[in-house]
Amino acid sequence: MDFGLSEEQMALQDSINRYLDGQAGLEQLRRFVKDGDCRHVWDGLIELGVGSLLLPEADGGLGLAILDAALVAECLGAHVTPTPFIGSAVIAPLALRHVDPGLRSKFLSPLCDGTITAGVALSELAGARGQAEVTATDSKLSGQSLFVLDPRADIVLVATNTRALYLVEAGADGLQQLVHTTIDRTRSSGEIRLDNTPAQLISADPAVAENLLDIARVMLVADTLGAAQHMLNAAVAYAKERKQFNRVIGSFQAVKHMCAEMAAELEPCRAMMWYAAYALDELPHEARLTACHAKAHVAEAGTFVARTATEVHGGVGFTDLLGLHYWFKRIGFNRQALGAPELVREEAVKLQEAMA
């Protein structure tokens, strides 16, 4: 049995990484943070086929698996790429499998070619904050959803307090799409407010929305893995070059231990992410629990790597010169998005009790 990636999957990551090395470097990232425009990066990824990864071949897609999408997410995290990947290339195409052919054809093709983008408002499923909740009456939504990924997208997938899933189009009556300033400036997030806003029902079955939540969490896991691996690589490279007392700091035992401990923490996370993504396609009875475990564990391992890698760099690690803070903050955002480790572990406990 092969427990590694296939040649095709490694080629996929190599293709994405080579593109991002040239088009999504640190200077391009700084420009995005300043003016908020990442359209050229997403257009290039669309040309590589990222928008159609999960679409069946019958719908003009590549027909790949969720694990393949997670491998792309890992590349995006390694480059802290500002794109609407999770909503537009993963959650929306999968959600639209549950609608009638007319509605599916209306949105799938524009998503595939990058004409429109999709936002994700699933925080209702991960625990609403305060009075924030979304209710549905006669295909009209009211309320507020926080921590929306890409809130100003052309369409937004919204979970309600009954765990039904709806699609709302930008510009609909009573819809406000607001972008918030968060610690992670590489990703667009915010809230949507709805006041009797017309919406299309995707599915009233809670299992559909919960499955999409699991998939979104695994994408965040992969993103964190990529970002943390980048920080580890940067710390090791810096330790091999930076000199103190006429010796590279990587020769000091304390620094060696810091790098080794980061590698030891991170390496098991890769297998955990692979398995969680694989289970979503092949082992549905394990998928939810595995996604929870992966989300909680990788969030904490990523936080440890981010902190330790910054320490290896010393004072320069806190400056904008190397830009490490972009990766640090991306990992911090991923930790909290769609459920912090404590909340997700509580979900896992309840799942295990139900399975006992």
Given for the second form:
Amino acid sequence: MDFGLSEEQMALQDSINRYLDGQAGLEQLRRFVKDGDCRHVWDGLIELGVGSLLLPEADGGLGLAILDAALVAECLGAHVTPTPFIGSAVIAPLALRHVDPGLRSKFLSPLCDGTITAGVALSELAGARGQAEVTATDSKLSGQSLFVLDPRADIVLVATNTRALYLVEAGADGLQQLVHTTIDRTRSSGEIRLDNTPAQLISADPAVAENLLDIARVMLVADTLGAAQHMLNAAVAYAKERKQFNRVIGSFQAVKHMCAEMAAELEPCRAMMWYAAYALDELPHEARLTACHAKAHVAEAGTFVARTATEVHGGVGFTDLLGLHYWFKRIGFNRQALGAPELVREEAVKLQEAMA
Amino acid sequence: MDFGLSEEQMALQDSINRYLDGQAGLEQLRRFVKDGDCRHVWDGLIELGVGSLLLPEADGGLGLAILDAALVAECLGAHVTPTPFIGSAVIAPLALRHVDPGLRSKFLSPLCDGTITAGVALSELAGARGQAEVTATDSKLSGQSLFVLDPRADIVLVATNTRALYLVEAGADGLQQLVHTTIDRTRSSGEIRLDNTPAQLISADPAVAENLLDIARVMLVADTLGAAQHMLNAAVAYAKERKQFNRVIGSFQAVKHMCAEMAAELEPCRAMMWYAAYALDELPHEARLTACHAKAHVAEAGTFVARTATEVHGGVGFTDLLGLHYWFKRIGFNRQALGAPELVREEAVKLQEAMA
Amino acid sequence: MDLSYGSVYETFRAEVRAFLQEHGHEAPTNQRDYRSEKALAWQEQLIKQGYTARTIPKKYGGFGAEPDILKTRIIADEFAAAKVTSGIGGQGIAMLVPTLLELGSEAQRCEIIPPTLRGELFWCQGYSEPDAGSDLASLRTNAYLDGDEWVINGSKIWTSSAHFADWMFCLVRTEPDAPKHDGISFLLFRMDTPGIDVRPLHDMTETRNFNEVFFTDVRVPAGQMVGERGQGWRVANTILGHERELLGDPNVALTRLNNLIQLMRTETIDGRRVIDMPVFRDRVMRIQGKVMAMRFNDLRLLSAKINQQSAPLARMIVKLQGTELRHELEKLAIDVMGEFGLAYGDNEYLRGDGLWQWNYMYYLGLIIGGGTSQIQKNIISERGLNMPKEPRVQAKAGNA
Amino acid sequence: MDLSYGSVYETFRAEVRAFLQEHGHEAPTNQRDYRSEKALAWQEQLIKQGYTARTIPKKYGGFGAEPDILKTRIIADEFAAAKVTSGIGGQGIAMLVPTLLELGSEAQRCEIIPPTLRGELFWCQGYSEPDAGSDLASLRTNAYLDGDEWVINGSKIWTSSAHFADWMFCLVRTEPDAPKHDGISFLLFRMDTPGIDVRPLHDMTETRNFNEVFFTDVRVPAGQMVGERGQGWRVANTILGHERELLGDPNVALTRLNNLIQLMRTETIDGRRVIDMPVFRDRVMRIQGKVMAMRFNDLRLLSAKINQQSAPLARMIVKLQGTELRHELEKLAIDVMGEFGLAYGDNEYLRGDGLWQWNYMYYLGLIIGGGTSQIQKNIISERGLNMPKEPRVQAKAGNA
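Here we have the form predicted alone; I need the corresponding form predicted together with the partner chain.
Okay, now the whole complex, with that chain kicking things off.
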């Protein structure tokens, strides 16, 4: 029995963190945001092997588990790194397991070596807003999918109204790939519009798309965990330095208790993220429910931490000075993306016989 | 424009509070609870005119307003006084306005002079639990009403499944009046069972029963306000006396902030109670919605104060030493009685066109 | 208790309404337009009607009416209901003018108040400093007397309209050896005085809400001090409390609540309106209850003011509860919109001009600013509940 | 990461299950029955099997196994799942025995541990005092040495089983002039010693959970001290931390959650099941998420213990989060029941033996007791996050 990270896993996080500390610090982040170009940092992550994390060793990959990918997502969240990680390194490689070897090899190596990136258009599975809907006729897709992660990627995984999963390629007939501005400048998100667009069927089995939705959610959970832990650490560090009324503010009981409450909310989220990620590989009968609860619970805890850490920082938390708002907004993005808490809690109801 | 209490109203509260301080302090309260007999304190309140508060001056009453009755309820809550006030001094006298003078006079003077008391069986209007339901056939009532305030009173006002209002008298054929133990030992509550029991129709118009429900709710709101204010006062006083770590605990920021949060939650409840009570007399188009929101909002604030004030008291709050739990439980009772927050908020939805 | 205003006031209300109906279109449509010809003309008309600068004496350019809280409220309510700007706002008119009326010299009043009321002088406020924060009185921007001029060095932060203000009223430390509250003076100066550098303070909303202002040997005539040397803290505090109440205006919260309910009627999830989803409905009803409670609390404060009664706790809690309520309300709106709630800037799916997100963040700023919630709770417990102060830590004791 | 226990442990689990299937009926049905013949016989059998007193050396009457955290957990889990009592509990076995093993004299171990394990000596704990509260070390019950006897005067509070315990382990002040943490000693004595007066402490649950114990010239042989004079604080703290973790057991929370879901399936409002009402459903799902998080956190702690890793924050937050979670869970149950949730005592409509109300109040007591939530937050911030302590106020400084 071992419910903790292995040395390899800790080493993986160390190496990612070290790289991001050097190549994706706040100053670089501001540049990414301004230029809208994070190619450089993604290339570096690819060099670290992030692109082939989930590829079986037989195929030349690292053969790691969902949990390992989640640990990388945690590092990315901690650094609010802009990358096409979820689509390119997680969802697309896993989706491609369901297709024949020819198609698989066409996309898999370019994904692994960073030549192409992948976007994720699954949000309608979690509840469609407005008129958004994608329908399939004879392997042609039409309609609209909103809230696509990395909509301008070279390939996009798309779920239809029957919960089938398709792959469309940039430049395909009738495909529009639009990026829309959100509060989170560290993420590329937007929509795709399709009009009789040729697409590759990945699987018509709803369980495939739903499983990938669960996995993407757990990646967001890990991202929030990393971002929230960063905010808590920043708040504690700031409170130990900042003086008011001749004391460091971290000696005021009110400030101490705010930090303690953040830690108390956040700490169990770590075990919850581990378990949810582990369950996706090892405990399939628990995986869906755990992913839902992790998505909702960690979003709530993250929202609390984001707000409280900002408060501990006082006015500085509200400004751009320490860039704290990038983490605040990333947590806000993760909360809504692929199912806000109310929606996934209602999904959790439907997954349980006892609740019927 | 005057949104505040008049000198007469403050004098009314003073006189009630002075009487209760003398005759219904903690020691007397423990005796009431033990003996189950609060006759003595009710007699005293009757002498102060509480029984004829709402009776028109033309009929020899004080001709006061619902707000005045609510101010008395606030005093009773502050002292967790066990009395049949809501039924006997508020609901029954108001209900009797709807009947002919003969019937009215039969019950009104004995209510005013305390010879008889009245119970309230309206809880099914707020949502029936289990099989509870009262049906009427030819002025005979059958069925069961749960959560009756003062079920053993001499007369009981009963709402039926068509929201008609009836009056039944103790000793009537087929009537059982049962008291059931609850957490709140300062209240007599229970149920009535009816089997072809002769009853007087008060009004078949649902608006009558619903209006009385609103009024009873606002009395509970006022009761909670008084009880919660007492708990806050007690917590502040205790925090100024109790020493820990060589300081009075009221000098610890955590304790100060708990008290400040209680005050911040509770203070607007006072204006809300005033407005809700005033609206019942003067602003009929706002009265229902305001009563619902006051019932829910003050219940939530009260619950927060009850818990937090107990915490400020530390272990002593958990014990019977200062009797603080009587207030805690009274607030808990008021929260559930005649519509818990979730239910009245849903009623509030239904009252508003904008929410449809 | 009597919530009717009485016939005199209802007549007054009718007059205000009639004015708004006839002239409302003459007002600038942008509430923050303080500079255009239109804005200045509108301001002039409002003063003439007594709808702004109502109680300022005529000799200082005001309308010269006796204070009447209800009339003031009626004007505010009717202008808000008609969505017409009630004239030029800002801290000059709201804060400096009352300060000068109470503590300024006659010369200062005559020179400054009339053009300020007319909108010709627009003011910014220089109180907060980066290292002072909640401990405002520990400010360090200093001024020394050189001949008949004060020479200012230091910096201010959170200066909201510094980039378009003509003048600043400012707290500076002039008596470095006095106890911290006694060493501060209150100075007025032009923003184009040499040595003033205004830089935008970028904040999480991505809009320019605040500035930093840097002073390098800024020379100000000695006569531009309000009050005596070292009395600046008292001068500033004459009206600081007033600002805190403004942050919790329940009428604005009510407007936002109604907008939120409309939003819930239009947003859908899987084709179902959000307003038909009980979980969201319950959340908005909770907020409606809180807005009601704050509105009635506000009514109580208005009445107490009219009848010269005191309701100190009811007043002290307004900033804390009001800003929390707004933050919660805007947050619910974002949850109602789900992913649409993330839209910002030029996103074509933006709802309500992106104000939901903007307010969500801005109100977090307000929870922090103008006395953080922690400071508010200290004040409520100490001044409202008479609880003891925390034991003081001496300067440089280093015990932290 | 590997959540399987491995075949050795699964074999062990099968043995425990088989034992429970065969012998479970021999256990007393009342979990709090520590006194009956049946209870004592059951205890004897459990020790023999190694299902209790598992790691206590044989010479002190235990089973003498090597510590094995997973086996201990398997035993606990299987007994809980089978709803069979895992033997005599109480603070004697849970707290005193480990203390004696670490710090008692050989004579104390031999005399006290065996009958305690057998259930013949039942213990209560005398730590808390009315005037000490959260500041436990400021306790004032004192003992002075008179010949070879300690003479105790003072009183204790929150003594949970004083009315049926045989012995007490107790903190007393023996060195009045020493600093407060260094003046305390750890004494053991019989509860029938003359001068001891046990009175029930009435609390909000209306059941007898705690007592007050008064000492008047209670004489105790000097040899009944554990550790040296003045070391009592250290002796007590050897195991105090352990108690705090026990208060947040997520398996109990899970059982209560499942009961709550069942309750929601049976309670109705206007004929509609509560479980079909989305607002209540959302609330219970929130709690399910929290229970899950705490269960996984517990799993992490178990794993850290096995693998001798440290997870200090994960451990420190258990009491705070665990008691809050239970309070919230029981509160939801009351809201689910509405007015039925008020039923108490002999009320015929009582649901679940009235345990919902009882727990709601009792857990408020636990939030307060065993280190209030305020103290827990101090600990988390200071020891978990390395934040500075509050500046200390000196005794009798009177600055409060």
